[in-house]
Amino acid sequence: MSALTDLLDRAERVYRDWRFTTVKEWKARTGGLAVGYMPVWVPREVLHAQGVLPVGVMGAGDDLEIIRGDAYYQSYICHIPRSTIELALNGSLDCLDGMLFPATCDVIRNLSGIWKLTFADKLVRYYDTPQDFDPARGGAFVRKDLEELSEDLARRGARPLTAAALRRSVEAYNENRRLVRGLYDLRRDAPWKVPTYELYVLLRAGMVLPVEESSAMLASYRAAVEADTSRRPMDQARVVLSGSFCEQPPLGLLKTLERSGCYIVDDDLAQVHRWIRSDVPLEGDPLDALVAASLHDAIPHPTRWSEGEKKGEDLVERVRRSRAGGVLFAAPSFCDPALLDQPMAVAAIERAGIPWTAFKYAENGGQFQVIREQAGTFADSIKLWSAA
């Protein structure tokens, strides 16, 4: 238990360290570049292959008061861009040599523009995800984008991208994804062994640490919880948590949900770890393999095109696969992609006869009593309906 406690304490320290101390230490130790990225997916394998540390930047949660960041954005948008620009203005992100902004919404697109104007000496790239998945169109677009990114990194001092190095990096991230999938499977089968708030801090720490350290941490955690016989199942309702992909819920909210009587048996937190659903093939051209996986083996998502009735079908399948009794829709306030997708997802699960409830949150929220009562009532209802 002491080893497990120490491991989780370290993970939470890394998760809460909005000054990015571990990144600064890595740069001092290696002399390498560090490049930040906003959620949801970026080609971390390409950065790693060139000796660059990918650093997930997901706001500062409830640990930082926003002052100057509020001057850059109107009040009716989500919270994460304001806290991200606050981190940049207070010097916390000075250790980053660049920022990547995946295409998620207009707000993040605007944030990339603010970055170019404010930090002209930094590498800034907007990663525009194609909606045409034909290899000759979308595939060619993504490959060209990655080639240009690797050239930009090399000009700033990174190693040139080689097929051998990229293949080794793909293998390292394949291993990391397998470990994450394994913990999700273990939580699905025995959620009392893997509390969601513990898994979450491990995932968040893994967005800042080198992938090799992240994998070691995940493997050590799994060994510790499987050896721990003190964790016992409780009479809690099994639920799927859905709705977040960019701005993340506060850690206190995840703890609140599980204390309200819910076992979270599937979620969409820190999606960069599971954007590609299976191993990227190691045969052939590794860049082509990475491009194909990002287009054809990626999760269904609000930022990706899917036709009509297909919206929400994956959520229904996830509920059935995880044997959940219902869905908690938890989206950030003012998150257009998540909230525009939610009615279609609700329609899909209602057609499947799956109970649901919904609430919104902000990354800096600290009061969860109303949500706890709502989630607790929902959990009790699920158990009553299931018994009936």
The other form holds:
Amino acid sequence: MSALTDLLDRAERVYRDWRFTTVKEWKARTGGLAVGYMPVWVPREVLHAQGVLPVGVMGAGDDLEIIRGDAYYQSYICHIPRSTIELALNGSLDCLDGMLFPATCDVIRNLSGIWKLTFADKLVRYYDTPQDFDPARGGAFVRKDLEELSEDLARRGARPLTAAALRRSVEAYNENRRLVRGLYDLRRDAPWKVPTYELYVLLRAGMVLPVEESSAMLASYRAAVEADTSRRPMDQARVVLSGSFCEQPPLGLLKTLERSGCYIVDDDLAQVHRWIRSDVPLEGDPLDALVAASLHDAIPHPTRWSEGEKKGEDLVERVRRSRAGGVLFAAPSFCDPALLDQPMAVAAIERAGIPWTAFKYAENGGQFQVIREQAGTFADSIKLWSAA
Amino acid sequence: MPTPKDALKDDSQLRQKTMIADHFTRLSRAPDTGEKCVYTYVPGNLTELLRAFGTLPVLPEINALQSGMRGKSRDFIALAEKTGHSEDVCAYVKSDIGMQAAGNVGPTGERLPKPDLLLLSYTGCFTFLKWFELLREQYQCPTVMLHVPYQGEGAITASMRKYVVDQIKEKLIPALEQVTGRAYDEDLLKEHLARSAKAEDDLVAVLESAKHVPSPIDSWFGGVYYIGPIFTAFRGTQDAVEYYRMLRAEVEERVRLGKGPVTPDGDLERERYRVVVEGPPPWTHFRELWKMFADEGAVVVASTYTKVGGVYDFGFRHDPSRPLETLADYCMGCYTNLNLPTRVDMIARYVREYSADGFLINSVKSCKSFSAGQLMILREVEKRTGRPGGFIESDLVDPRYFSAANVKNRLESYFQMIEQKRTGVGVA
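The block above covers the form predicted on its own; next, return the form predicted in complex with its partner chain.
What follows is the entire complex, opening with the chain shown before.
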């Protein structure tokens, strides 16, 4: 029990450490480069294969007062770019040798430009993930993008990319993704064993720590919770949390949802660990395999063109697979992809006769009473009237 | 001083009005005539290709902005929000969704046809993707996603160009052939592209006329009318060639006569301030804001909004000798597809080349493609040019976000600041 507590304490310390102490320690120890990335579509394997530490930068949550970051954005822009700029301006990100900005929305896209203007000495790349999924078109384009990224990293002192190293990195991340999927499965089957706020801090720590350390942490956690007989089921409603893929909800909000009577049995949190759905094949050219995974094995997503799919059907399927009784749509305020997607997802959910409710949040929100009441009422309604 | 009615009597304006009216009439009759309609967007529009297949373009942003100018967007937005669309998101989308829910009657009062094809020219705006997913849900028609890579590194690479060309060749052209039953005719496309280049030459001459002091045009309030045909359904048509020839002649005549730009109250008598504007106008209060500028003697000599459908003044022209490549380059070169450093360079260049007293940002809530990063742009352009920057906030078509008193107050303060800079008053 105390080993579990220690593990979770460490994960939460890493998650809350906006000074990125572990990254600085890693750099001092290895002399390697560290490159930050924003959600969601990050090819961490390429960085890892070149000896670069990929570091997830997900804003500063509710732990940092935003002073200069607000001077960069109007009131109707979401919170994550403000706190990210704040982190950069207060020196927290000095340990990063570069930043990757994957294509998720106009705000993050333009943040890459702010970075270029402000931190001219750093590697800054906008990573334009393909919206055309034909291997000869989108595949060739993204492969070239990855090769250019790799060359940029090498110019800054990273090891050149080799197929052998990339294959080893793919293997390391496959293992990590398997562990994450395993914990999601365990939470689906026995949510009392894996509270979401615990899983979440592990995932967040895994975005900062080296993948090998993250995998060890996930495996230890799983062994500990499976052995823990004190965790027993409660009368809670099973829900899917949808829409929180970029700016993350504060940890207090996740705890609030669970305390209000919900078991979160699937979610969109920290998706960098799960955007590739299954193992990337180790046979053949590993870069081709990674490209193919990004085209054909990526999760359906509000920021990804839905080619031939009926919008929202994937969410319906996730609800069924996780045996959830309803959906909590939880989007950050002013998040265009999530909020524009929501009416289509809601329509699909309603067609399937699944109950839902919706609220918005900001990463630094601190008042959850209203959400607690809303989620509690929703959980009660599921338990009382739903067939699920 | 001429009345506003007089000010609308330029031949080019009458011509444009007729062109647009005819286009909407053709659209309304399309279900009977069998003409095929393709919904697409202004940035990255492939009008020459669509016209080469004999299809009629429908631009949802244009319908939304027209709804804003005609005072209809408030109700359309309310209708969309009632059906679950968030107050936080793009008002163009909500206005369009609301307009469809209310019967899809377009700006001229005629019903718009359903799309035969949705061409998602995914250029410089993420919302486009969501918007056409919403439309596809509604219309259940063929949809082509044309992914136009962002110029994140500030340049177009061979890989980016090939990606776009391959999509046009292998996805879009077959889809157009399927919808229209016509074979792709590259010679016909080249004819359209050659006409585009002619019209673009004349448009650039019109826009660059603002380098004269006094400027004969207003490049934002007037500019949005000048870009109308070329940014929408007419690029590559003979109508557009003739319109821009006529417009250029009129503007050159204004230069010859030393006239200032046309305003809602007629010709501007005295140019007091020359400014560059970044961002789109608030369509619901377009004339009101224009009047605020005109009352101060402020002329917009260059604007970035007039580059959203193509940046022509730095040399790009559609090139018939490389038809698909030129379309790809056009798409990738549209203003909101340029990274922030390029946008800063461009605005700073405008400030210098158009002898502007300063630059002003109209930050619209709806469009994060424009707005996110504008405060950084403000600081950078001020730093590079030494000219004062101003900042006002509004929205595209949601009238709830326009506060006339606030905007007026900010504008007056801004122009006072320019005045102080000129006279040295208040400068240590």
